[in-house]
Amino acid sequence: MTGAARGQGRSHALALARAGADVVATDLGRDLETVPYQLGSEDELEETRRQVEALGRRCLCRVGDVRDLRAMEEIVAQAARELGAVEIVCANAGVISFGPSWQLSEAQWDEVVDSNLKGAWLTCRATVPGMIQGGRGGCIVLTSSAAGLRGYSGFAHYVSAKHGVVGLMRSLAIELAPHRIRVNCLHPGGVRTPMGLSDAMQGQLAADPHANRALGALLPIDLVEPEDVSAAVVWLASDAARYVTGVSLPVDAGTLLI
């Protein structure tokens, strides 16, 4: 589980633990220069470990950068030694920043695209060889976004990355089907997480009526709860979804219909 220090990542880790899985939890554990809100900390990642273990499951907890292949490979190797073969992969790590497309700095573009898209690919790059070698099949869940299925103003780099995650999912689903490894995308809308509730996000929505309207919920709620997205993760990873692959699954309270 990447991006596991808090928010959706922690929620997914706990939901999978309740379903009987041991968990590998990783997070960057520090802030990024161009990301205008505080990211998950090492202490928060350790709290995820504590909560998973309180559910009676084992948890390997490691700080790691999803943009660094060697770091991800080292975490996967340690997981195989301590917990056994990886069978479920959740590429959840992601960040956002804001600005008109023509005013984004190169650094903003790179940090968002590398974290959201390259990070998802490197997570798969590090885990898939072992999953194939293990011969037991498996499930990969990539976190995209409502922004992976439509355009939004004010964060084109995030939209581009999340659209890219969909393309990655579709290609992986085709490539890995002979190995009984299923690959799917989740598309949350607004979720009650530190990113969604941050002053930076709320300020952007207040300043951009189009984005604010398009990110609203059709159902009479303000935000989706992380646990609702986690329920979809658990279902996709379960035998109940054993023939589900190559799917983009919105968990967005109707955001994409607005």
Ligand SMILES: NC(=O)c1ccc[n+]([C@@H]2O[C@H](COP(=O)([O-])OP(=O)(O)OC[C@H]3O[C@@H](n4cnc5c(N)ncnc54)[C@H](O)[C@@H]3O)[C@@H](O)[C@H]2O)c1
Second form
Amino acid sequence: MTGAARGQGRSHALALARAGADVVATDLGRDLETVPYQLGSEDELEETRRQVEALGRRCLCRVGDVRDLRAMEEIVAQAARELGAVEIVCANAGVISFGPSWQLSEAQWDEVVDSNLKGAWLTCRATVPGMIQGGRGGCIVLTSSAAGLRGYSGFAHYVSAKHGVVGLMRSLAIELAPHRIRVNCLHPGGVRTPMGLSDAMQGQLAADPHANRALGALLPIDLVEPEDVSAAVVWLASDAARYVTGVSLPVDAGTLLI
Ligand SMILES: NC(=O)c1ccc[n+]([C@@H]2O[C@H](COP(=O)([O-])OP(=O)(O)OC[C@H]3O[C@@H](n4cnc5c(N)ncnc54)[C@H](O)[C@@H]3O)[C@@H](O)[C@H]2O)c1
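Can I get the form predicted together with the ligand as well, since the one above is the form predicted alone?
Full assembly next; the chain just shown is listed first.
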């Protein structure tokens, strides 16, 4: 589980632990220069470990940047030694920043695209060889966004990265089907997490009527809860979804129909 210090990542880790999984929890554990809100801390990552262990499951907890293949490979190798082969992969880590696309800096573009898209690829790059070698199949869940299926104003780099995650998912689903490894995308709408609730996100929505309207929920709620996205993760990872691969699954309270 990447981005496991808090938010959806922690929620997914706990939901999978409740369903019987041991968990590898990893997160950046520090802030990024161009991201206008605090990211998950090492203490929060430790708290995820404490909560997984309180459910009676094992948890390997390591700081790591999803943009760093060597770091990801080392975490996967340690996980294989301590917990056994990886069967479920959740590429959940992500960041957002804001600005009109013609005013974004290259640093903003790189941090958002690399964390959301390259990071999802490197997470798969580090885990898939062991899954193929293990021969037991598996499940990969890539966290895209409603912004992976339509355009929004004010964060074109994020929209581009999340669309890219869909392309990665579709290619991997084809490549990995012979190995009984299923690959799917989740597309949350606005979720009640530190990212969704950040002043930066709320300020962007207040200042941009288009994004504010288009990111609203169709169902009469304010924000989706992380646990509702986690329920979809647990289902996708379960045998109940054994023939589900290559799909884009919105958990967005209808945002995409607005
Ligand atoms: N919150 C929303 O409204 C929303 C909506 C749609 C999609 N998403 C996506 O859901 C996923 C989870 O986000 P969240 O809402 O829980 O936000 P969050 O900010 O609470 O959690 C994201 C976690 O990812 C970690 N992270 C960021 N960059 C990283 C990197 N390079 N390496 C390792 N870890 C890194 C952060 O430290 C943080 O702990 C993200 O991919 C996000 O883009 C969020």
